[in-house]
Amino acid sequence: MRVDTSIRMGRLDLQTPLLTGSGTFGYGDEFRSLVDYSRFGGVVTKSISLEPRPGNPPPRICETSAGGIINSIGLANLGVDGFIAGKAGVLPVDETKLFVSVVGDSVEEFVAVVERLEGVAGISGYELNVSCPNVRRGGLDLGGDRDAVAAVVSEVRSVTGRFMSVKLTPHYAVIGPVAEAAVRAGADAFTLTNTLSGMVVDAESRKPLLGNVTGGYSGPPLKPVALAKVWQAAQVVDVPIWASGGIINGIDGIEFMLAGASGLQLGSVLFADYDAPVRILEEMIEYCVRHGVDRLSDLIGRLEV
């Protein structure tokens, strides 16, 4: 039996549901040696701002005993002006979709980045993340906030054509009204979620074990927070939802495509397991052959309640 694994995310068609989460897999070139790109659904890159961020003290990541890792690297990067330098003449466009993830402090940071990369090729959309629980500055209040969602949604919008997924926080018990504002902003897709603010003592020495002292919580306890908010979205919105939370192998990603996900963006599971996109497909696969489901499309939404 022959599984159709292609899947419809608005405008664009990925070959599988499968990508790499933004902040997990670097700017989408350094694996070039050691997977075949042409094999995931797409990569999402490390998140993007108008001018280079140092990101917080060290450490700046570490596991916890509840399982999971937290994680405190405060958005690091090279700046929107180094990425078009250094890395957008070895991106993977040509194997894979490639979204860029953009961050910034004010709608304006927001539009000036998309601006600059509207000028390179190849690039399938954006990932607007406006919920990043370890920065001070345009994180979770922005993310909560509607209004503001809103904005720099309608203002991205207003100079891109290209495919855009903004990125939510699962810190606020109903998410309905933001995403509906960001889709009358003109959104094309969500993802849900980013990471949960937490953190981790040390009762030896009396202290954080993170420089910043919180971060974002990530890995498989974040999977029923993730599921329960890829299925409130689903009710209220009728746009592609990439699920992002505690995926680690095929049956995770059947069961947030049976909530409403059309897409499947890994993170956590990546840092031991590299292929991860390559061998969650196939023990997709396998589930669709085991229930005679022809095409992994017809999962989605499909929910029993």
Contents of the next structure:
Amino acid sequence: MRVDTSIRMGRLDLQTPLLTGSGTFGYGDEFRSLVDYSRFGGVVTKSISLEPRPGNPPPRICETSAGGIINSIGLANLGVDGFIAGKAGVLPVDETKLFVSVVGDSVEEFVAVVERLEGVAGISGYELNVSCPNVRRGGLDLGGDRDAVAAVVSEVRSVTGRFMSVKLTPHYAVIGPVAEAAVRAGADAFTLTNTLSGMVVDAESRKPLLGNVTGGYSGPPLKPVALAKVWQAAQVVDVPIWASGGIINGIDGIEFMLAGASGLQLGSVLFADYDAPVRILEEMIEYCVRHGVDRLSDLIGRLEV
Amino acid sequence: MTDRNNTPIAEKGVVEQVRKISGSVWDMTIHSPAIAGASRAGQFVHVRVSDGFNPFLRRPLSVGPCRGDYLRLIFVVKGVGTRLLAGKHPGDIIDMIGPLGNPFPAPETDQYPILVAGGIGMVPLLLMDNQFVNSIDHDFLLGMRSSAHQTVDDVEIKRLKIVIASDDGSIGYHGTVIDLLENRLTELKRRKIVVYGCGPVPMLQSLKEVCVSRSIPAYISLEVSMGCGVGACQSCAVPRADGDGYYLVCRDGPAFRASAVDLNAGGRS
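Switch from the form predicted alone to the form predicted together with the partner chain and print that structure.
Now the full complex is given, and it begins with the chain already shown.
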């Protein structure tokens, strides 16, 4: 039995629903000797800001006793001009769909970054990061404000016709109103969710284990939180949802598709298994064969509640 | 920093031998032809210690001595990950990416190399000895807490003419490896010296101060918390000495010129 793994994502066709999540796969070129990008549905880059950012003081990552990991990178990146000069020529745009994650402290910064990226050929779309927990301004605060999210989306929409997903924080009690506002403003999709704000303490030294004290919690423990957000959003908006939150195997991916996701972003799992987009797709195909599903997309939103 | 890193290789190595050196120090020989053949002193491998996701992250480990198709990893069992690694048996598969990062630069022809190791920090320096300096005059100094914390066995100490210092005097010189270094620098003051160091951060700080004050070039290898190992996640930052942001240990190091990094806030061993 052959399973059709392609996914229609608004105006885009992805050959598989599996993408790399922002911040976990660099600018897209770092793993070139280790993976075959043509077997990925897509790659989402690190978040790019207008100016270069040095990032937060170390340590920036650690495991937690509850499972998963916590990070505080602080959006370290080359800045949009450095990205274009240093990376535009080496991005895997011929092999897979390349989405650039964009971050800013203001509506104007988001717009300025996207305007510059419009000149780079081969980019399939953008993911607006309005929800990073590791920066003081913008980021989390911006993502928590429905009107601010809508303003970012509509202003960016006015300078690009490219596909645009909005990456939201898991911190909302109710995700619907923000999602609806973003769709009205021109969003093509959502990414649900960013990391959960958290911290890790070392009792022996009485110190936090991250240089920035708090960070973003990710990995398998985040899965139930992200599943709920995906399901809630899928009840109120009719645009594709990219799920992101603790996916480490094919069954996780199937669960998110049943809850309403069209795309699946892999993040922390890539640090252990950089080729996870290929492995997890194979595991999802196994599920489909077992259940007589010949099109992966037939599973989207088929949760029986 | 030095030359750009080479291309990472994914390889499933096969455990050839696992043995305990002392208390919590283990020495593993792995058949890993591609990585063993490509590794240079100071580089590391990123090791998946579990088939599942507990622990979640790979473990970065310095490449120790390589011979033919074999490489050695020598490590201290500190937690879940290294305990799992120490529990491997001959024939077990080890999923590794490597060699990663920038190696130590080779000594120039007129330089007298001094290798300065603290505890488990001697691993990359064993490969340094193996690859660059065993055919020329050099010193290999190793500091440890006590004879119970030996990170290299007596046969290797004798073969490599390693000079030992211990904090409690139970083996070798009673004092620190930095004391040994200062003594040698005084004895060798007419020679053109280059120092290679790896060990705990306080030791590396002292090493840096000693070398900078005498205008002696020094290279150190750092170990920090790490995510991807290939420069993508930017987790392994260490502050630049010039204050202009951070280097990444996986991509810009792990071997750095000592004067280039700020050790007060950055790496730890």
